[in-house]
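One chain is shown next in structure tokens, namely the form predicted on its own.
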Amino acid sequence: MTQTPNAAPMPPHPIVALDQVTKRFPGVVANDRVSFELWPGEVHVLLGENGAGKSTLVGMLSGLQLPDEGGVLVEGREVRIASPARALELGIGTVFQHSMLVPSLSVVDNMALGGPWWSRPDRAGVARRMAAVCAEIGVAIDPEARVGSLSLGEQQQVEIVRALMRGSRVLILDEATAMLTPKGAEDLGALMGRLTRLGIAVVFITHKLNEALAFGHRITVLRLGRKVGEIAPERLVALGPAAATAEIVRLMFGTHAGTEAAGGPPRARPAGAPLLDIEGLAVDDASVPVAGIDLSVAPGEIVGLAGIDGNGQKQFAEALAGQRRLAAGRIRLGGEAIERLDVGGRRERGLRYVTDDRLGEGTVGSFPISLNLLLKQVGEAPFWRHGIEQPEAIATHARRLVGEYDVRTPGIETAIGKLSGGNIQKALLARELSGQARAVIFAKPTYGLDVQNIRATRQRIREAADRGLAVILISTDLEEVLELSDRVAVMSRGRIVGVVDNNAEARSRVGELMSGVTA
């Protein structure tokens, strides 16, 4: 249920006020004259897909970035954040998503850390103060228990006491309840009702419409580094939760179908028995355990899986192309079961994987072109005999991927390292799209590329499924999603969600499951 503010009178200016701010990075607008205003009293939540700019403009308020054009003022007056120390000194506290304290040190011993270097530190002193704001914010933490022994959520209690207790007016929450279990949400959400009684302002960074509805006075929506649109207290509260909910979502994701936005004609959904079929998939992992994954791929059909970064995409990938182990579940290809087989059985098999991660883990940066073209093939003839290598087979091959997917490169000798990143996901994509392929899995196939290379990836995912293989693309790139599949799975805590057909309602369908709004 959406909160209401605190009734006290608003003064003349916010405590933080982001003016026009814009900021660059090479080939991206990151945020696009951004306004933003934090005002005492209220939980200002920021909402955005992946890319949308949430994290830049944190990095403007807690000294990370400076901004290119625009100002940032502290009570109406402009000032220069060049620093996390500035940004404290200026009352405004951040906490991350992942934990910054010491996990081997005390509670008390992490709240000391920073103090002058020429002093012994005053430990009880600093156990009074931590009792102090504790007790001022309704919180109880053992000032001695080791931090690596405390949950996540007690974590989070620490380093939101530990921003308090350096004087911080204004407190960023950046994807705080990403990790934490439902009940450890709902106890955020009510310590940050404490704060903002104390007269605290929270900026509230969520992907969850439930609690943005549930914990924020205030909703600022970022869109492709811009501001869409804010909902004020008063406009928050009259809508309700149904009409809040439906505005979010237009805002998010706009109203217009995928496939009409991205300017070409939807495919035709392929039939027949599934060439992937995945049941029950299961995945231990410390971070994002992934389980219950079930989901099936026709022949020449495109299965995008979407869905905030981080929420198990990546395990369920390279549980896929067996690069993880499989805690349960079965997959087969083309009837075969090959949940037993490692990478290379797979492989053969027909089971493709076109990772992120072009130069730490798809190719060996200083190895020629033409051996990673051949690098999960290593020792297979006709390009090794007996062990020994064969130049020309190798050279041949190479040259025909090279000519076939148009590689940019002096010569098949140089190293793929020294390639640029659309040149290297080519070769990537001529690697496991060629040969017996069958199924490929794309993981952010066009994270980092440019307008051109972006096109010519999306084609060749195109031109794969026309060939008859079973696709699936996973994308935290709504609009690429939406542009290339046939249905749409959406992806949340390490299970899939919802799975929708790609049609007029898709979008707003997808930005609903990506939000949490219904499961």
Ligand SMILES: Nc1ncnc2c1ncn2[C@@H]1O[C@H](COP(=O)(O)OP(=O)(O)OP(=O)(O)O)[C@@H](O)[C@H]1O
The other form holds:
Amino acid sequence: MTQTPNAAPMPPHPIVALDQVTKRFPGVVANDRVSFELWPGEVHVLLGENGAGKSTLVGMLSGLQLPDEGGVLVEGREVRIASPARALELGIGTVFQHSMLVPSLSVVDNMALGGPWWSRPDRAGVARRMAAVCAEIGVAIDPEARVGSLSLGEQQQVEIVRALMRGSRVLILDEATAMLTPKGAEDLGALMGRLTRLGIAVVFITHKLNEALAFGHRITVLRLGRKVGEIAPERLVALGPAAATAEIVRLMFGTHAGTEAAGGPPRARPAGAPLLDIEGLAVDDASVPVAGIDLSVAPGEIVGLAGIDGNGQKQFAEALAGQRRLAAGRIRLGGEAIERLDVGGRRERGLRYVTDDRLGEGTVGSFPISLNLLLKQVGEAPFWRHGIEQPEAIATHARRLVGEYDVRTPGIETAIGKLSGGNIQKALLARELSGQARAVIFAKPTYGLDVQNIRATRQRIREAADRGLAVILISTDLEEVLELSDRVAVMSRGRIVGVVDNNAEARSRVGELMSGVTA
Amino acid sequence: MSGLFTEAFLTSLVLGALTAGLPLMLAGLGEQISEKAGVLNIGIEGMMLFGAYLGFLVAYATGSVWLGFLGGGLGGMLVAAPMALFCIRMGLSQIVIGIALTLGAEGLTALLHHFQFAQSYPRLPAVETLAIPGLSAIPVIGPALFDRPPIVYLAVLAVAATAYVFRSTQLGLALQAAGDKPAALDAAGVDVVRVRTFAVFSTGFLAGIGGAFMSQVGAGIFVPFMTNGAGFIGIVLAMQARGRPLWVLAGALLFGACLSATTALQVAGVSIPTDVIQMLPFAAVLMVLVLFGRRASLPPALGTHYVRGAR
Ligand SMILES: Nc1ncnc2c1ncn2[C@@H]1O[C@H](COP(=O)(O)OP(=O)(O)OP(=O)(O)O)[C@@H](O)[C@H]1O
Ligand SMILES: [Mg+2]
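With the form predicted on its own done, generate the form predicted in complex with the named molecule in the same format.
Once more the chain from above appears, this time first in line as the rest of the complex follows.
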């Protein structure tokens, strides 16, 4: 599995290096005297739990941040990468963790962006080169589609393709596989292999250790802003996957963490009248029309919704939550019809939606955590009385949830956008699972989270079901669906193509359904 | 009332719509460029007024209409410069600075005008028109639309040119990105500050010419506060047009028609109190907002300052 680097003799300098860099943000030291070397022909994996400082580190290579202390070296010479434009000039291309696409522009226009002002964007040429790259990594993207209409997974594919099209000699992928299907991630891994053989260096950030071991040559582990270990290529090969995993987990979380197996005790299969009942739901949508969805969920039941990203999961979830108009169909919650209610009405009746778009629709990045935790209850007692904010009640509520859900933050007044991805997700869970919840829809709840946060989040989902909530779990990660669900529904091209009980045959049945083998 | 729809009445109605609508169109077009790039340009009223003043002054001093318009555009850009500096570079509130610039321009032009023309009120000669052969012979709309000063034709061409820039140039993409997601534009290697600065200066130039049109063509004279809210109507036009220059043109003519309808009615002998006349365009603004306000869509980054790497 693990390969040795491909470049022939070792060059005298790394392509890019960070020398003892420190970067501080209000309240945190995001990078504390970190050194980092990137050699040609290598995939250098960067690991670390949520908030460890990975994105900050690559931000200094891609021109988003300037280090407070320490130097950046490109081919042994000290440089100042003060803007993304400068980074591109130096041949450093980046796929950022948070989308860097313009939603209102088409895919080609996003890729063409950045030429001389008065020139015409070369749309035909871009589309041609795009098609070539797409073919190479085995993805299909409609060049004319408006980016805003694509799912997050599709947007991530667009960004990867764009970075590859630029022909950079350093490619940074910040959690680029988070939204890809296992097959998509594998194709990307193979592509990284081919690129490194051409002498390109890749920085690969991921939370999936199996990917790190399969695609990486060198591994660096960050923890709380410090570099706590580096595994050189020779040693990585010598260790073998099992020993390497153990070592990495030890580095990431300290000695005692992460050894017990994931997954709680097997739960009794719940039965009873359905709590959430969906009948003939249909949504009009230009890219993926959704039709004929029938699904019912019993109290205490987790129904997994598996499928390749972009097959109507987003449209379905939003329609269910009330963010999109239904073209047809009925939704009943505890026997009461709710399809005519708006988002607030459905929430009041106990329907909750944990979105996968944490920073977009899930939270208001510039608002403090305390308000984000009440975003859907603005104006309600006891937090507001006669339209007047009750700071004491709001703060108490926030402190309780922050503690209960282990949101790591400098304070409850910190703007939520400044937290790392994992902590934003915890805050979101805290908001949606507290109060009078009866049915919850989770959309890709663990995407972008580190191993520990994934475990904590899955535990929350299990607990929610144990409390008698009806749970729909939308995920592109089949392992997750199989680990948590009682039943698995498979979605393909806007329809549910099959529902199977989660037993020994489930994996192969779901696989068949996903790949289009008829039921 | 039988003689209401005479040819003379209709011609004056269409002509009035054009004369009153053209400055609105230039303001709306300018504002649209700023808004597309994510800048809410409230200073546009001040830019128009300063353009009206400087345009008049230059035209009066040099006797050249063309230099007058150029002066008007420059005047608008002079007011745009502090906007670019304070809001785009330094990140101060676009609303506060915009209001300050408008108030400043109002005071300054009134003061300068007062000192300069305390005794005499010079008038500019009527601007020469350019008849387009053939089209100008059409009854009613011929003389009203196709026998106009050349700047009118240029202004309409500017609408087409803007539409072309928006749709088919890198600059158009960059403007759109600056208003929708500046971080993405920055990541693509384009300087957000430069794009927005360009947008604000374009707004100043177009609004300034619009103001100069009011003083040089519309009135033939500069009067303090003469733009009288035209810039603000331009803001409404830009918001309603949702990024489409052609809609600005259509909306401006509609507002222009409202403005001129009352004058035309007076020509036809229907008497209406002047207070009502002056209210009409604003009533029209309110109407449009009530009817279509919901559908106005604004760029997500409108009015915000872009800081790289902040979150
Ligand atoms: N622009 C910013 N302003 C303020 N604080 C920031 C900023 N960027 C990062 N931080 C803080 O710096 C720390 C490191 O964040 P970073 O995003 O680098 O973590 P990460 O390792 O990428 O985490 P994740 O896996 O969740 O993406 C976090 O505590 C975060 O809250
Ligand atoms: Mg990160």
